[in-house]
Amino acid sequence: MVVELYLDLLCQPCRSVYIFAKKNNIPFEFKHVELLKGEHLCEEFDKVNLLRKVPALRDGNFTLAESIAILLYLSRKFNTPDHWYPSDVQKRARVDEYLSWQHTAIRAQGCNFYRTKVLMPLLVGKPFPAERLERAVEDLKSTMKQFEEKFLQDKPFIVGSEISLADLMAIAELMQALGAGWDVFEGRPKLTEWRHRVEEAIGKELFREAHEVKRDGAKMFVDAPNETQRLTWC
């Protein structure tokens, strides 16, 4: 029995899980949950994840929520290469450190920028006040500076010479801002070089596949049934 992964690639953590599973040849069934149609709010999905968010996993009778928990489960169950979540206690601690930090930092600020730049203007039918967007940009810039100085430093990857789960989660968040029309890598040579290394480590074709949204996301957002379905999903 293959693992079932409930995903929508509009969602950053879903892209991380998808890339990880594909890159490591993990047998899984892609269960597409269309967030903008509110499919994560239906009773059927409650059987998989009562939190009503993606990603979610089902492995036989076992279900699991939260992207990091899912990534760790897959890495252990399928004995993926050590560099993803190193057995070395200090390297593993570095991965844990980033994964703990990113929730209220790069993910929070990235989501705030995306909401302010893309989602809320679509919802209200006009751009948000310029000062709100400027503040969101400055907050994300500050967080990216912390990311470069604290976590990346002068290393090829966050933990050293090889890609890890930390890099995978980070790149998905930064690509979201890029998709909103702001090239967060411009003028940041260290960050740009890191992005290219991550893309090479993942594989350019897989990287591109995971980040292509093959639909009119803006239109579907406007057509979503209600504000809750539009703004809370992953």
Given for the second form:
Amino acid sequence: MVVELYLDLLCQPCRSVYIFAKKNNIPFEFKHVELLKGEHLCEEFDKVNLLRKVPALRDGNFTLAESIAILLYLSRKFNTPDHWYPSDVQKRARVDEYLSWQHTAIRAQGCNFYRTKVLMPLLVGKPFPAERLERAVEDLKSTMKQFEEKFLQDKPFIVGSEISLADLMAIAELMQALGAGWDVFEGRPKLTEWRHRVEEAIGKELFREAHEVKRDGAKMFVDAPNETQRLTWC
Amino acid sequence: MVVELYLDLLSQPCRAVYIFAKKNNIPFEFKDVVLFKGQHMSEEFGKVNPLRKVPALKDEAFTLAENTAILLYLSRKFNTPDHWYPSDGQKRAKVDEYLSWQHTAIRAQGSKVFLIKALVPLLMDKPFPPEKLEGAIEELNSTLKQFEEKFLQGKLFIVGNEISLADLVALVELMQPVGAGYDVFEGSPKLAEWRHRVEEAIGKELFQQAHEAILNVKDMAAAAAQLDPQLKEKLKQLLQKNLK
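Okay, that one was the form predicted on its own. Can I see the form predicted together with its partner chain too?
Expanding to the full complex; the earlier chain stays at the top.
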């Protein structure tokens, strides 16, 4: 019985898990849990994850929540290449450090921005007050600055010269802002170069596939949004 | 040269690192970073952790932030007993799962109750409206319910029969609202029993030592009263931002 991965590619951590599994040829069954249809709230999904969130994993009788736990579990079970989670103790610590920090930093601010710009207006039927959006933008900008100065610095990847789980989680979070109409890479050459390196390391086709989530016929994350798309989503 | 651990035991993650190091007889130099004196904002500390947070670790030229990373680093470097971070793939995954979830759950809600109940009265010119505290307590209770139902369930510890990093990190976070006068264990016998098991596994003396500062609101009040005005202003702004 193959591993089941419960995913909605609208969600950043789901994309990281999806890309990791595909890139490493890990056999799995894609179980689509459509968040916008509330499928994460049904009783059936409770049996997989009581926290009612995606991503989630089921391996026989074993169920697991939280993208970081899932990525680490898959990396160990399927013995993936060392660079994803290096066995060198200090490099590994650097990956752990990023994965821990990002919860209340890039992920939190990224989600807040996406929620404010796209999700809440969808739910309440009108845009949020401008100050809320401005604050969300400022917070995300400030976090990205910390990301560049503390985690990326002048290195090709977060931990040395090869892609790791840290870069994989980071890229998915930053791509979310693109889906909300803000090209966070514009005007940030270092970040843009890092993005291209990460895309190359993953493989452009797989990267596109993971980010080609459609909504209202528009591909949400693949290209920088045009004016019409921005208007449609907001 | 021993490992240096930069800590303020008022901070939950610092207590987890301190207890782990002491319990496992890991030789380290305790570098006191008094948050109430703004010592985390100093240039010197900036070289250890540019994120300017505690805990932080320095192992010769290697510096490290984030308590999860520090705990795992110490467990590997000093080869601590298996139960802390089990080598069994599924048990280890359960520890990872808890350590990941808690950031935006128990840690976030527990901190919020502490900030509103203990720090706001010390630092702000006037208290927050009571609904703010009530709301924070409600969120914390809801998170505690998830903790009991999903993570603890009917087990002795979060992962099976022995204490792990998950229990350590969980308990130090839950002691924060206790320090502010909100006893999260009252009214939940299962939670209270788990707490006692974790304290026993750590050792009551070490546990008490680590929690002396947080359980002494009087000393906190005294420290806050002596705050440098500029620092007080910075802390006020941070509080407002975190509690919006």
